[in-house]
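Shown next as structure tokens: one chain only, the form predicted on its own.
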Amino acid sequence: MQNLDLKSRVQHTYEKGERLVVPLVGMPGLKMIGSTIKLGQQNYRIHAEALQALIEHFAPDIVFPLMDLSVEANAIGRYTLFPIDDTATVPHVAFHLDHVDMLPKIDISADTRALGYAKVIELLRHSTDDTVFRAAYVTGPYTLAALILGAQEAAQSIILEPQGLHALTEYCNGIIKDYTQLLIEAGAQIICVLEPSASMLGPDHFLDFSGNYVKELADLCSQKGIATVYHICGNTMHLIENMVKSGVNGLSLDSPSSGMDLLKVMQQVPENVLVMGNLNPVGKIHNGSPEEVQAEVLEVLKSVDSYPNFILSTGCDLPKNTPEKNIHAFMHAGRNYRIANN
């Protein structure tokens, strides 16, 4: 029974010696009901299908849509690129910091693919039940920038150009927000943050360009009873602390094979916030068998039994040939686990 916060749904499940088990699956939804990326990402009917097909066959404690950091720069008129089925990007297009102030000051909550994702929210929160939290994603303000600049540009602006990178960031930020209160409006009840390009940078810099500005997005979900989720790909083991002082409720960690070692982040964490992972979702989920997937699960839950702040999660999201019986042997072993000390 939801009834409620995350938080607290967690800490009662771990009571009972159980975990929540979330997997990120939107892309295997869309295979599951004959529908390419393309389609589930500008047909809002047809995203929502997909996420209810995964309730409906899988059973996830939290419903994450589909994984897409295109929303925000198509919306400020980044040009964008759809391919039939993968996933939206946006190419680089050279832009200067010198052109911040030429950036449209446009209002995101009118934009036909934002409304769309906060449309798909708004039909899962009439279709689903209490026993289900609904997430949404929302692109990280450094990640959005690098979009908008060049990732390489915008590393390099760092030390060349702080100023001007924070100029872009902040207006980035606002973007953010807009739509981060749209989605929660729409019936979200976690929002994630997507900050991949922040990977690659060190500590200091990491809470300048990406911590501090997530704050101002953790506070406002705060101040709505809305949870939030740091996500960042790749090896993260150095930005760790700096994702705590960010205020987020939860961080959601990439898998062993990139570096992470979970045990050390849950030794690092303190217990009032949520650690998800970190089933490498390239690996056995996707290429082995459902007894190996099955064991990989069976080994991330026993190393992390004394914690009871985690969530069993893949590192990111699945491909969408995912098998299905590897998917359904991730859900059962999480689901039948029993924490050795409860």
Second form
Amino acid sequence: MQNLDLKSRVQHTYEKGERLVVPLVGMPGLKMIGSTIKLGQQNYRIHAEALQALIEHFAPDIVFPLMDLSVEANAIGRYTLFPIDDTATVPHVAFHLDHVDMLPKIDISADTRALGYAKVIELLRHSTDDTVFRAAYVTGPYTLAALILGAQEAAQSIILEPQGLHALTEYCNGIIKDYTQLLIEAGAQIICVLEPSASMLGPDHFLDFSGNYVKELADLCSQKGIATVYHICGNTMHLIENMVKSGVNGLSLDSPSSGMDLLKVMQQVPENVLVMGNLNPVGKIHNGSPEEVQAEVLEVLKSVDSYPNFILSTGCDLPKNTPEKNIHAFMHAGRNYRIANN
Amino acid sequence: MARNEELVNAILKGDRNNVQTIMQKAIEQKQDVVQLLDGSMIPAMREIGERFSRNEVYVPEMLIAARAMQAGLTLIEPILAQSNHKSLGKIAVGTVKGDLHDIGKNLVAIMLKGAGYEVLDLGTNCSVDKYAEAVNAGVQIVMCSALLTTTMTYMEEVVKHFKDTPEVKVVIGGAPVTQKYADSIGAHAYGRDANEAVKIVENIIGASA
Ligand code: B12
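Having seen the form predicted on its own, could you now give me the structure of the form predicted together with its partner chain?
Below is the whole assembly, all chains and molecules, this chain first.
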């Protein structure tokens, strides 16, 4: 089971006194091959080439693709903007919850961009060996609903129109499940659910409108031996328990600058759930020196020494212009770290 | 000051219909709406803001409380205008250029309204010119919001623009913004959340009164 592979790899690495090192890095790969974000998000060959460059330069333990929260929304037919060198966005276009059943029944495996993201995984499967895990992103159910309805409208509907919002979220989750299948068939070994909009919710609403839907995704993946990771940027200290309840295999968490306290998280999370994080993606790694990056990495690692279930990562996606030497410093510091008293 | 518990609770729960009913009735009975505002509506918004700061309620609850408050305010605004009830001060709130995130900005705006200030909501993607126009319209405090590390740098431009008009105070906030950043660009103040935004404004207005 590949799922077990990730967990046992983490465990095995810990026993050697080391950590897996996994920056959320996609965009800087485009810089390395001299391409734009627009091309990378629209052309799977360029996308794959960028990831290949990242693997060759940095040798991460897991390769993550370009972060793109517009794939599913775009496939549903929502208006999407592709700035030349910024990530695609889905601007707010008025939508009413009465119209959920008018949303199209799409076959996402017939959508060029969704297929392209699957194709990237397939290309990596052929070009990489089994020392690197292939991860794929899907948009979280609540976040996709919020993209369709508007973020503020979705947050209000939780209280004002819960049934309508459930219908929309249910619809979204159907699309996300299909997309997940497509990515798994292409060779994804880890499905990472991007659910940033849910950071705004209280714990109960979170479980109701995100966690329980993500549970369906986690079940689907675990049946196929695929690991799931919940990634939420922003402060999620109040949500950790319910993120775990969704049955995912891992949590990917944001940096201390957003209010996260990694040690407290480790104390709350059961040992069979992996925790990834949480170097500030726009702090020293973006504007500091390699020495400062190293110091920050060591600080993160030292704080969680006694926990086997930790993977060193960044709190969120690294911006395109993150200096290469700083990503190297991150990798180097992570690779050379030795867990104390191990 | 008399407190109308029913009104306070309706706002806390975000029950817009009930707020409207209560206000409508009060208006028909020619009750003192200024007292309803100062004695019930403003305290209710303060309460919800504090619960939010303490993580007892979250964005959805805040948003619907704000919506209920707004509905009540809309009903009494014409009366307040006639009774020449003076607002505590005039404040502009806007998300900076290049940035379209507005939920945090909206919460700041409604909390200020809820605290009795007149608020010019400049919307999102605000250039320096937009803030300057608001100042020309009598605004004394400019509140800038940014959610992107790439757009928060624009706040420096705003601060620079008002450098020679020290009576205009630039207050900044938004998830990536910090006190350190505010100090580094010379902003008047930084606020962590919508509740703090009100406290900062109270301090500024209090000091100049
Ligand atoms: C909702 C959301 C969106 C919605 C916005 C909808 C809307 N109407 O606002 C949409 C989908 C449109 C969107 C678009 C984008 N987003 Co966005 N978004 C978010 C999200 C999930 C929540 C933001 C939010 O509303 N929080 C809730 C409010 C209440 O919090 P707040 O704004 O911080 O406000 C509080 C305080 O900061 C304070 N405050 C706020 N303003 C002010 C002002 C003053 C004066 C004071 C005193 C206080 C104060 O008071 C508020 C209440 O307490 C965050 C991720 C996250 N989990 O935080 C990403 C996030 C902010 N987005 C991000 C990005 C990158 C984008 C996009 C570029 C594309 C993308 N990949 O999503 C586009 C940019 C569009 C643009 N040009 O602006 C990044 C920013 C990274 C960075 N640090 O630069 C984040 C962090 C997610 C991520 N890691 O990718 N986004």
